[in-house]
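Take a look at this single chain in structure tokens; it is the form predicted on its own.
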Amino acid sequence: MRNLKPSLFSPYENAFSPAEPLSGYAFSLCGGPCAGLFRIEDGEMLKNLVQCCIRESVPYKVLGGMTNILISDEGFDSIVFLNRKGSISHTIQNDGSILLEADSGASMAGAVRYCIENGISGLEWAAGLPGTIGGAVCGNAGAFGAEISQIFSSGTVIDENGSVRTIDNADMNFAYRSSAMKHQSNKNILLKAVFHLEKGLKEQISAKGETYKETRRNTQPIDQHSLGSVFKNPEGESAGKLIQAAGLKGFTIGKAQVSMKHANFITTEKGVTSTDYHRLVVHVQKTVFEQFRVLLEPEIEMLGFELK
């Protein structure tokens, strides 16, 4: 693990935490150390620190809620920017539509609450969704037939050269649980996103959100630690149904278990290792392929692993 001087990151050197274990920040409860960690306070801090790393040729990774990423037990030799704070605002357009602007570190839950409080419709489907705006945009998060790509208008990014610029929906190359940002690490770091939404009635928006949250409570293990859906749904298939049909519900390796409530979730408990989780992912892949000749593709991002 590289030894970095805090003075490299002036004027933020006092916020630098060297060799920080990531297990304490991950929804999975596991993950090794990084070379150093910064808890980002706002978009300006993120921008300045990314530019610093580019200038000093220091590798870095921006992480948000860590609700959809598995870090190996060995960790990784990179600076981590834990981006979990941000503001949200909106403007009303001449046609009556709404532009919702959110920092990438703002939480999805906070964005949904903001929309309910201000009578803004179009994000109800995200009620109960964990993680941050940045992670949702990069992974094209979606549920109940809706997804980020349908509402994303534009974004402010910092590119690999440290320049700040604006991108639009077409630049994102959105696909199922994917985007250009997800597959081009550090080429563009999202600082802010703008979503095109509509005016609505608070009571109706709130009611829809509660319906979606209740559906999640009834069908997903949201009261346990997990990283959400582990695998993408193959075309015309349901990953969860294939895993269940393979008899894998409840299958356990170490402290990681295929959820009894929804087979496309892996739940974890205190003492779990990333190796437990990874071995279980590989076992599920192999079993489903042997039985149905379908290779499940992970939806979660894995750092420090190679899937067999």
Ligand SMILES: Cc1cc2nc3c(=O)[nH]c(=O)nc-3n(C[C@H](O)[C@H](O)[C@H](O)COP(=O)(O)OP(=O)(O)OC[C@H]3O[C@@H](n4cnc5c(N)ncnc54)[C@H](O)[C@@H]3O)c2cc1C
The other form holds:
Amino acid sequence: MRNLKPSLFSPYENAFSPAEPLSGYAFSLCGGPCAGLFRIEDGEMLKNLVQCCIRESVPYKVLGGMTNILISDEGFDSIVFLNRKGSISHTIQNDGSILLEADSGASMAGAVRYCIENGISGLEWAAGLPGTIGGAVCGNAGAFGAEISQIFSSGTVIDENGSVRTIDNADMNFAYRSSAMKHQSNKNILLKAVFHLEKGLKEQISAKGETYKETRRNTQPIDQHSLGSVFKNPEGESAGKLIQAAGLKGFTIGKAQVSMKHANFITTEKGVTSTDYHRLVVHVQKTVFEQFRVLLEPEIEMLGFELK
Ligand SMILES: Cc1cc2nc3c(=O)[nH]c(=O)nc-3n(C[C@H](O)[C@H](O)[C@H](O)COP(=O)(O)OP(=O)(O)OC[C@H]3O[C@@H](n4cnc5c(N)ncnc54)[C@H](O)[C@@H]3O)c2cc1C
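Here we have the form predicted on its own; I need the corresponding form predicted together with the ligand.
Whole complex next, starting from this chain.
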């Protein structure tokens, strides 16, 4: 790990935390150290620190809830910005539609709550979706037939040169669980997102959200640690069904297990290593390929491993 002087990040030197293990922040409970970590307080701090890293040629990575990323036990030699704070507001347009503006560090749960409180419809499908707005936009998160790409209107980003600019939906190249942001890490770091939503009735929005949460409770191991769906669904197929058909439900390596409730989830327990998790991913991929000639593509991001 590179040894960085906190003074490099002035005036944020007191917020610098060197060589932090990421397992303490990851929803998977595993992950090695990084060169240094900052807990981001607001967009201004994120922008200034990204600009500082660019100026000093220090590699950096922004992480949100860490609910969709696996970092190797060796960790990675980079600064991590843990972006978990942010606010949400909205404006009503002349045509009655609503623009919801959210800081990238705001939680998706907070955004869903905000929508219920203010009678805003269009984000109900995200009830129960863990993580932040930044992570959801980057991965084009989706559920129940809806996804971020359908509501994303524009975003404020800091680009690879440190300039702040506005991007729109077309710039994002959204695809299934993917976007330009995901594939060109650090080209654009999201500071804020604007979503195009509609007015609705609080009771109906809340009831719809509850139904989606109930479905998740019934079909996913939400009371355990995981990274959500590990693999993308192949065209016309369900990754979970293939994994289940391969007889892998309950298959365990170390403290990582193919969930008994949903075969496309790997659940973890305290003491798990990223190596356990990664070996299980490779085993599942190999077994499904041998049995069905289908190569499952990971939906989760894996940093520091050979298999991407
Ligand atoms: C129980 C469970 C259920 C889940 N269900 C779903 C589901 O239904 N649908 C679904 O799509 N996903 C699901 N997931 C996966 C995950 O929750 C989502 O993908 C979520 O949107 C990731 O957000 P995050 O903040 O945790 O991102 P992280 O895991 O922290 O980061 C993911 C990627 O986003 C990038 N990123 C984060 N913030 C920014 C930013 N500000 N600017 C640029 N890039 C950024 C990171 O660098 C990283 O590359 C589930 C996960 C769990 C644990």
